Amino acid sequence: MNKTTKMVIVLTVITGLSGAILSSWDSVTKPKIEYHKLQALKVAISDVLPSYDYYEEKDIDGKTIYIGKLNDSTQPTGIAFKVDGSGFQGNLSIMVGVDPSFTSITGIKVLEQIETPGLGTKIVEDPSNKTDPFWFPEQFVGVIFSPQINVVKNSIPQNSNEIQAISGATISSKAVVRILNEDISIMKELYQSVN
């Protein structure tokens, strides 16, 4: 057999085999991967919204919002959506829940971050605080974001629009607040324009 033909045939067979293996493996794993993604989304939504029986997905101008509702009422219990922005070292992606009138936050959950381990990562969980490792995200519950959320350092927040910064990770704390301040008002306008 000609050398070149042999080369082409062998490579084609190997590539074809690889394609066959992968496409069959893909059909096995894809549903599972999709399932995990959906599960993660559901957990995030239930973490940030007050109790609801089911949620509706709605697209407004390319942004997806999740509206929590009770079975016996058409009134939403809260609205959740994803916000993005740059943190200390890279992108921060946060799921945030607000009350239906868009005045206060019902919960936040950081979905993606690459902050400094041990410092900036406290925006997700603070293992050094044994009694309440989630103190940072939890203090956003009930915070009123008009005119805007403010960050205070080294003191207990006095007003209902203030949250306490993480010591050693002020920039990460401020980044979370800045993203929330910017994006919630945008989502508010979007939401109210269709309702």
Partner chain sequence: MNLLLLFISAAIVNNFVLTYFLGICPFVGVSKRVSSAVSMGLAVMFVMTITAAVTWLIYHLLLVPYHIEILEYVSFILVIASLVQLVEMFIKKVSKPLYDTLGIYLPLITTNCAILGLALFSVLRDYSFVESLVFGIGAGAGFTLALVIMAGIREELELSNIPKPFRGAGITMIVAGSLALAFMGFAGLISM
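Computed from a predicted structure; not experimentally measured. Basically, rigid core = biggest C-alpha set you can superpose within 1.5 Å across the two forms. Positions refer to the first chain, counted from 1. First, how it differs from the form predicted alone.
Rigid-body motion between the two forms puts a hinge in the chain; from the set 132, 41, 167, 162, that hinge position is held by 41. Put simply, the smaller rigid part swings 28 degrees relative to the larger one between the two forms, by C-alpha superposition.
Now show the form predicted alone, given that the preceding structure was the form predicted together with its partner chain.
No partners, no molecules, just the chain.
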């Protein structure tokens, strides 16, 4: 057996073993990853909904919504759902809470993002703002999205449908607003079609 044949055999065995190890490791880690994603989803629902005792999960045309309710009432306190869209670097996944009439936002929480570290990641947390590192997502609470949410740069929002952009990350700020503007109206139509 010549040297080349031996190298091919050795590399084939190493590749086969590596693939088998990775495949078995995936089966070990996958359930844990899914469990942690579910826990993060539950926390996000809790963060964006106003006070509630329990929530109902409802599927409407392939979209899942979470309806927060109080024990002594059949009326919802708020509605939460996940929205997705493209940001500056890649996909953004956001949990959104709205009031039952779909007129204002009760909260948002970014679930997944791969924005530019130190700039676009401020849509989740702004470590440079020592007094309020969560100022960007918190400013959406109470925002009216009729006719749509608008972004203002380098100034304080003056209207109830405006939010302030992150300095140096205007594209990421606008991406969040664009996703919310597009998907909230879609979810409103879906929700009202069954209620």
